[in-house]
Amino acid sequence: MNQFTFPSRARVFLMVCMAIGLVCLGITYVTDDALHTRFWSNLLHNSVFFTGIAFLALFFLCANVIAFSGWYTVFKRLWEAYAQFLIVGLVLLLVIVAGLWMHAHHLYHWADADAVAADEILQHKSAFLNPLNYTLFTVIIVGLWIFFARKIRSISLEEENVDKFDFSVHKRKLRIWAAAFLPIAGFSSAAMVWLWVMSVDAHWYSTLFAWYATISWFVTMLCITVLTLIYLKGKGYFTEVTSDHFHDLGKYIFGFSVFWTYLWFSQYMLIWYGNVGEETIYFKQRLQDYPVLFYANLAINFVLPFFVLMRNDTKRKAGSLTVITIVLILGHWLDYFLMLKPGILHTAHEVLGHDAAHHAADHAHGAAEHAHHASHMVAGFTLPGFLEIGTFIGFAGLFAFFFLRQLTKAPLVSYRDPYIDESLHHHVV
């Protein structure tokens, strides 16, 4: 079967978790504090988490493309559907921009003009932190983003309609918009982690953010092609994918696993050796407040998959790599948890300002009472609640249900893709 059908207990289900999240997110506005920050926080969450990993799943397919690389061709319809998300993704992200211009949420301290007037740090950073610089790089960056998705996926999919297949145009074609869209990734994806998630904490600041945000996308983009393929494989679709391109696939999240961690160290080994304020900060909240994510991260994303995934059989077991690639999926929406909630409970808190004590009687439950005794447990930002695990089952929903969608739209192995032999006979030795 070369055609996906979509099935209807497939779609219900997808429904279903999807209305999880939407429910989820009602009780969490409705039962949230007076700046509503658990909401918008959990909405800010996933939908820079999934969008992300759409991203990903465009720039690889792209650096594969350059590269002459064969070996995913037979598999390639995945990342492009996953690409496709994007455009969902930026209509998550206009609801935070709305948001902010109304003054609805206080995610970002930087937003707040009373706030930055009164902070000579956010000053300084004030021409390139604001509402405006924001909305722009968001609407401008994933709005290109969404054009190169579309535009490599519609010379993709001429494979399939030109009577006689000519490699050197067609190739060369996508080469070329490949090609141009590399450099703009690069640099772009790089401004938009510090825009949506930096910025939370916006008197810190790394210089390997960006690359340790986008290694925990790139990860989990892994892990859900590796999903997809056994789910699908499960269904009859995909016989052409053998033990061998999931062996490379384990090799790939072995090996960025690995990358994560040495990201993650270097930028916590040279913010402790420095020993800056500035910097400091930002890993003793989140080790005095938050410590039993703080570790659980690493064990997770890196102690798990290194003794699991070394060993080559486990790259070739559907049931290994499934329990594997689950939990990363799930380790890797902690890191993004761990790298916002911190930063947004203590900009409510500063939001409040002087009424924290007045709010604090009020709103017992609170995120500034919470800001001011971050030794107890506060729901929804010390550790992950029911409803931030419904919210992440309902966009999990959503990204699946959209794109098995766009799998129905055209085959799922190009056999006219002049790599799909070297695709059908890898072998990794």
Contents of the next structure:
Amino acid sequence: MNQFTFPSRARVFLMVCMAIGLVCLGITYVTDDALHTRFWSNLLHNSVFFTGIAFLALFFLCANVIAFSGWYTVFKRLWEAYAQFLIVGLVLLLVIVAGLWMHAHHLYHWADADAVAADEILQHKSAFLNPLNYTLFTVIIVGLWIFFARKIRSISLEEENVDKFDFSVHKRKLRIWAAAFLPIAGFSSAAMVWLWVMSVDAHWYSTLFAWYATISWFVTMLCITVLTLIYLKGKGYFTEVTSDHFHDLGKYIFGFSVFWTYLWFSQYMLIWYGNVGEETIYFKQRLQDYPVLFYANLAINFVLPFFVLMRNDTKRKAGSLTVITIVLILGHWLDYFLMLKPGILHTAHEVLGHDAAHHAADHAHGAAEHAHHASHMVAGFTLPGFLEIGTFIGFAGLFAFFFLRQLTKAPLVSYRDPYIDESLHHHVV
Amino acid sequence: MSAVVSPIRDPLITGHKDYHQITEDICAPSERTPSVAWVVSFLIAVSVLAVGVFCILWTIWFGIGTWNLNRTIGWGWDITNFVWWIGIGHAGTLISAILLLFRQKWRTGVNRAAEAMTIFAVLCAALFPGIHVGRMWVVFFFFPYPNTRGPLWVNFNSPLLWDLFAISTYFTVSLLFWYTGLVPDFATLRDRATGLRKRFYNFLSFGWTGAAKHWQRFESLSLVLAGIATPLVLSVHTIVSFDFATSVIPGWHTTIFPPYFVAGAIFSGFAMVLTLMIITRKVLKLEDYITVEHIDSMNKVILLTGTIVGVAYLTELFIAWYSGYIYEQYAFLNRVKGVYWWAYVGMMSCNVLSPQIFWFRKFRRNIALTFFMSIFVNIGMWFERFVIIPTTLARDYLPSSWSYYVPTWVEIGIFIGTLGIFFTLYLIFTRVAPVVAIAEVKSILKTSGDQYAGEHAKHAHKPHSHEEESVAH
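Alt. form predicted in complex with its partner chain, vs. the form predicted alone above:
Full assembly next; the chain just shown is listed first.
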């Protein structure tokens, strides 16, 4: 079975997931504070998370093409399909952009004219942190990524029609376009992480942050790859994908989980050791008000994969892989949660605090007051609530629905890729 | 390692070699009398080494005052050279460990020499902390042993101490890795030798007989060592970067330092491997084993790591502006436009701009150009450390203490001397051990020899579909 047909049961299931997401977003909006902080932050969180995953699929695909890698060829259509989600990602982010211009949300401290007027640091940064820049960077850079996602996909499909020993399409087209994308991706992704994620803590900065956030996306992307392959194999597709392919994906997940930890540690340790107030505030806030997430982040994203995937057999079995990849996807989703929510909540407090008289009765303001006490929980911020999980299910459903539809459009295994024989005979041990 | 090789791949061993010829070709350099070129090079290297020894003795005799370090600039050429050498020492373990885990076949052509180079570079680096503390005779104070100097000695909170552990661990594991690979090859040399030479290699090869059990243990040990060495590739330069980044000096205290130092280290290490390999393959006539394909691959690593370093430089510049912290901003302005602007220009042009020519396959496969570029990259990486160290220190918070620093002849002499040490050791290595790993190259012959892979392969381009698996396993 080299042609995927989207089972109608899966279709219905994913639509139900999306419906759950929509309902949760709706409930969040209605029950939210005056600024709809929880609603908007959930939207930003999931949009950025899934857009980044799609971007990393494209990036890793191109990197493999350039590295003359062979083993992944058999399932490369998956990454091509994930990458197409960038289009949806752009639409989702444009909603955030529209909200920015319409002052519908207060996700970003730097977007409040009042705050900027009273804040010297924000004034300095306004040359970079302003709505126009945010819009242009998002549209141009994600637009560029989409262009490459489509280009790489179309060249890859073009290969379907060539003779098996005609490598011209691969050599003259695929490699060149893939090579062109890598530096563009390398330079532009950092700017997007700064704008989308790091700037929610508008005063804070860290040079390592962009790479840290990117690796978080990457591990998630690999986990989704494993889960998709397990699902599709279960449906009788991808019989060519063997436990050796899973073994290598498992090694990547293991290696990059350790690398993620390395970046986490480098950032944390240097800031802790330097003990400069402007920098330590970031971790102080998280350690004080978000201790559960702070430690869970490390436990889930480092300790678990490190011990579970250290063995050979756990990287080769569907059961252990399913468990660890689901846990890791949630873990990195929590990592983004922890990157975004504290800064956004803080901004909301500031805005609400400015016109306290107005919102004195508002319960969110009450929450804002209480959040200054370390032990107090703010639902949807200190910990994700059911609404956040529901929203995540919705976005995950959207992502899956979209890429499964993409998979129906081309043969699953590309037998004309010059490296396909290596991939079909891939042996690790 | 998959036995099936895609027909799109180019061969990694040329000249239609068979197993015996591989043994002959690679053993030959250590079995014949040294060539004139080798003797001349060796004499030059030893003379340069002697200059270094003289300058080191001068430093020890007269003290650190013979260097031009001053109250403001307390770290000059010493630490610059130390970091430079440590960086160079990264390629070997990356090639042998990480590329082994990634099953990169082209590593077999260069891993032996790269590992040797790593060990010699780490030795050169380790020399500097020994000298620059000023009192070499009490250098054992570095080590944590029960002493009467109080609880602060040694200071476990200091990244300088972590450095000591990191480097000594790295050196040990690299040495073990290198030697493990050498054992079967020493046995090959032993089997071909007679007399004293035979006894010498007999001792070195630990009684290797090539039994299946030996090979099985050899494979397991290689994999275990690769697993241990992989985090070490990252840890060493990470900890070197901590020496700077844990401080609160503007320009040093930045979180990107660890991964960016590692990328820079691999960058300079590969450049040095290329410098050595291009000469070695020519002089020892090993062009069939260290092919243009190998050079192409290494140039790609240079391009990749050079560009990562470029992203890091620009990130630093941008975040310095973005931070709104005036001292941080000034530190970078000072690098670009300050008294040492030329070092910054050297760093940017050698490390980021010039490697971009390697986007083109034609340039990646041009041996003369690659040789030139490999030296250029190492000059650039030396400048990078110079930019980070003296440039930053020259302008501190107090304008009254601003300073300028030029090295004395002693400092320059020590640096040149380390080059002498490095090349002396490398030249001895080419005489004593097979420069290319014989056993490992043989392991890829049937998949990557030019009679089996690439355009001129016997069975290439024979059309077959994926259903009929005609490719031999």
